[in-house]
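Next up: a single chain in structure tokens, the form predicted alone.
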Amino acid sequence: MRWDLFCCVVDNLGDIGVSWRLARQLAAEHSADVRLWVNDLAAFRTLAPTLDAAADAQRLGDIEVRAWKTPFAPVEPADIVVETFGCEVPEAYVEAMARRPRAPVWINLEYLSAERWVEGCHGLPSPHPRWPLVKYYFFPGFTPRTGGVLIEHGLARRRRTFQQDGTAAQFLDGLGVRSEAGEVLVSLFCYAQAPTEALLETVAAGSQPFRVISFEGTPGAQALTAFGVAGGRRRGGLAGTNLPFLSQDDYDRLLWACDWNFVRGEDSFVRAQLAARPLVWQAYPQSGDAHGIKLQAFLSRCCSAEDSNQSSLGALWQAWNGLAPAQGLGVAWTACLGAHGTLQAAAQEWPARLEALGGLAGNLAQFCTERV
């Protein structure tokens, strides 16, 4: 079966992460001859270091990948046209799909989101206002109602694994992460609104020893720096690391071995939940805080609103959202980590019940090749 994946990069890596993701999934486990259209191939090489970004086509592994350009040179539609995140494929293209004998299946795959009204929009039909095409809206998601959330077949055996044999230490050690003893890693991946600053504060007053791993040209490693630790310097309890950036397999190996994750937007997102380690999620900055949502309709499907660790943790994630006052992150912080096995038990938990419901990729293969 074909399949043409359309990405339009937004933020610079999380909707060509997610779509990379797809791809590749979609190709090693579902058999999909996949053509991966990109409008920015400098951000998706950031991903794939091996991308020629000045290239109009070329293959990387299994997939064809196709830069997207204005105007759409004309190309026969594939049997399954995705387009990620509501971005509009050409009308051109539009066009070309119409003209099939039989037309493929479109769909819009959405942003992943917990909040409970994705779940009756999940799978309807959008008819096309001029053309026979019926488009159908795809929701990532975290019940058995939306389309699920992106796992590799026997990823949760490789984390074990990796996490159980010492593998670890020798994966940080080849990035060049020299980690003492006693130290507690964390993994810094962030918008520019974070309150870093509060964070590495509260970090570097207390007495265990940490270690924030950060990646180069993000707002993580210009804090580190700021701070005076990247390079490995330390200051008082807070040493720092700033990382080139690393592929997907690799960044997943990096969350493995953290013993915190602070992420952001969707694929990052996904991969620290898979990593079963805590974590703390920016969502992408809304106006309004109409983000506060997103992130409140998460905790309420993962979180006992009766647990008071987890209480702790929403309000640091609040804190760490600009969703309360950064003053209180401090003390979010601390009760956070004094409850850290509660928090890393938890943590361990959630990948199963995500798997229970069938990887995205599994689902949205499924959901087409019954209606090709």
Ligand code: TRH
Given for the second form:
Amino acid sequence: MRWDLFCCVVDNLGDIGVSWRLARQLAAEHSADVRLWVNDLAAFRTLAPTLDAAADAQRLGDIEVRAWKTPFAPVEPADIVVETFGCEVPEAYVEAMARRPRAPVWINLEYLSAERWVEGCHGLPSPHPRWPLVKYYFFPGFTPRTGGVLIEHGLARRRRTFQQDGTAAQFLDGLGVRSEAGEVLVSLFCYAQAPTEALLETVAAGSQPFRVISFEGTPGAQALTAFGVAGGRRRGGLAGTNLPFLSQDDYDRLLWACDWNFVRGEDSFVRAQLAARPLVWQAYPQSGDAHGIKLQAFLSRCCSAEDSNQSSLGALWQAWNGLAPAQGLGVAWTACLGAHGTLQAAAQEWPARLEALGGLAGNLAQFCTERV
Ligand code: TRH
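Okay, that was the form predicted alone. Show me the form predicted together with 2'-deoxy-thymidine-beta-L-rhamnose (TRH) next.
And the full complex, kicking off with our chain again.
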């Protein structure tokens, strides 16, 4: 089956991160012939360094990558058309879809949210006002009445092997992370609004040795530099390491290797869940504290109300997301460190709950092939 995936990079890397991951999974696991249209190949290059940002068309592994340009040159639409995150395929392409003897299956892949309303909207059709076309809304999510999240076949097995057989130490060594014995490893990927200084102050003041690892070009790396701990320098209990931005597969391995992962947005948030390690999520900041609603919705799905994990993690996540004063961050972090055992046990169980939903790529492929 031929698929056209459209990705418009608005800001950051979540749009292309999800689209690239989905494209690869559809091709590798569902025999899909995928053409990925991207408006910003320079941003895509951050995730795929071998990409030629100047080429209109190129192959990247199993995927045909096309520059999405305006005006849009005429092409024959695929059997299945996916626009990611409401990016709206070009009008000329919509007209070409309508001219096909059999209309393509047309999907809008939505943002991930644990909110209740998602179940009611997942899979809903929306007829086009002018053309005999129907667009379906496909929602990722955390319940069986949603599309689930992106999980590669065999991921849990690969992750468990990595975490159990000593590969993690070799991997870190290969990246140049010279970790000292007994250090607690923390990865840090965040937005500029995160109260990084409050976090680093608390970690540095603690008696336990920590190494915080961040990624060049991101606010976390800037925070480590500003705090004077980049390049392995130590301040109190804290040492820092700034790594180059990793490939998605190496980023996964780093999440698997760390004891705590600070993540953001959508894709890194899911990858940290699949790493089976305690995580701190910074939701994409939205006006009116809409991100606070998303954050609480997820906490309620992963921990029951009576669960002490919900209150300890909740306090930390609130402070990290600017929904509670940053002064409370130190106390909340220390409480979470004290609860590490129960948080780790819960994190260990969570990936199986996600797997039970079926992977998003498979759920989407099934939804589309039933309608093609
Ligand atoms: O970059 P983001 O902030 O993306 C955001 C969110 O998706 C948000 O919901 C959306 O509204 C906005 O984009 C437009 O965070 P996210 O989603 O985690 O995407 C980052 C990608 O970068 C993800 O695929 C993981 C990847 N990554 C690497 O491949 N290597 C790295 O070293 C790091 C740190 C990340």
